[in-house]
Amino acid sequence: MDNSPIGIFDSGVGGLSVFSQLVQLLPDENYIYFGDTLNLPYGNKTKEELIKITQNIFDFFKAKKVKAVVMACNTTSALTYDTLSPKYDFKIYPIVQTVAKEIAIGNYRNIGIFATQGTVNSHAYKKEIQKYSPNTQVFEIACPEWVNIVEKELQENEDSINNIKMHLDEMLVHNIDKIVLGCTHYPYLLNILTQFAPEELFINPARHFAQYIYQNLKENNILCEEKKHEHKIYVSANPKQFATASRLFYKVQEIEEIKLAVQS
């Protein structure tokens, strides 16, 4: 057993979708969530910039003596995991690599990926899915506006709805079997997406990801044995804005602490 905390990070509030799934499955764990709001959004940054940012966050978690780090961000998972993971001795769970393997098991004919520009440019989902299911066709579309739509709570804005529908129409022409919402912010646009397509068409990676982490921690016998758990939230900028936006993702009363931390 290991009572050390689990670190989770994303560029903003989107990773709270993974956090909330983990808390449901592992309510007794201690958690530290880091929202890098100073550098939001990640999708338009270079690989070199993201490696530096992610290394700073990993160093922050190392100082906090975590037992594992959950890369709830698809963009950093796609672009920095291979470079940085060998440099740290805690367990690291990258969302893209983990979820792609789970999706490939479904042997779908045509898979769609909605993601940030950085994730799409890396072709990480396509490479990982086809590694396990080479006959699956993967269609990737970047939706760079969607993170800000969620972070700034613009879901009801007519331009936002039109933008979401435009990308969905672009994807549906490929006779898609499933669409992966390849950014942790995107599941919070389901209420709009499902106005134009059935809900069962979409895959929320957070559920698959949290289930895998739960099973892996259990298999490695490093679950927390204490019943008194602690949840801490850190952000790198704009804590008040983060607190407001977080209400979409997680019960605010469960957030113990929102303060400035790592500056990238």
Ligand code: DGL
Second form
Amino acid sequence: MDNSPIGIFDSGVGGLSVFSQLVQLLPDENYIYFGDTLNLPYGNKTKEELIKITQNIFDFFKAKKVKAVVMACNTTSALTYDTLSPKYDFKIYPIVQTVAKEIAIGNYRNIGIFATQGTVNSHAYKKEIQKYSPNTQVFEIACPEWVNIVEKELQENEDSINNIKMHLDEMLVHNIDKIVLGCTHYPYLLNILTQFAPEELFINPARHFAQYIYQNLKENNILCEEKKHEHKIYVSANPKQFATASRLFYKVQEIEEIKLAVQS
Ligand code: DGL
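Output block for the form predicted in complex with the named molecule, input the form predicted alone:
Now the full complex is given, and it begins with the chain already shown.
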């Protein structure tokens, strides 16, 4: 058993779509969530920039003595996990690599991926899914505007709705069996997406991901045994905006603003 906290991070409120699933499955754990709103969006940053950013976050979690870090961010999982994971002693769970295997089990003909530009350019989902299901065709489409729509709560704007519908139409021409919401911000847009396509079409990877983490912590015998379950939420900028934008997935009570050291 291990009562140390679990660290979980994303560029902003997106990772809370994973956090909320984890809290449901593992209510007794202690969590530290970091929303890197100062560096948001991650989707248009270079691999080098993202490695520095992620390293700072891992160092922050290391100082907090976490037992595991949940990369509730597809972009950093795709671009930094391979480089950084060998350098740290705690367990690290990357969302893309973890859920792609699960998605591949479905053996679909045509899978669509909506993700950030960085994730799409890395082809991480395509590579990982085809590793396990080589005959599945994977269509990756970047939706660079969607993170801002969620963070600034612009879901009701006509321009936002048109943009969401435009990317969906672009995807649907490929005769798609399932669409993976390959950025943790996108489940916040499900109520708009489902105005134009059936809900069963979409896969929100958060559930598979949380289930895997639960099983893995259990198998490694490092679940928390005390019943304290403390939740600490940190952001690097704009705590008020974070608190309102997060409402759909998590009711944030207290937020601490913190600037992480800049990596040279
Ligand atoms: N929500 C993150 C992801 O899953 C990052 C989005 C962004 O900041 O561009 O990729």
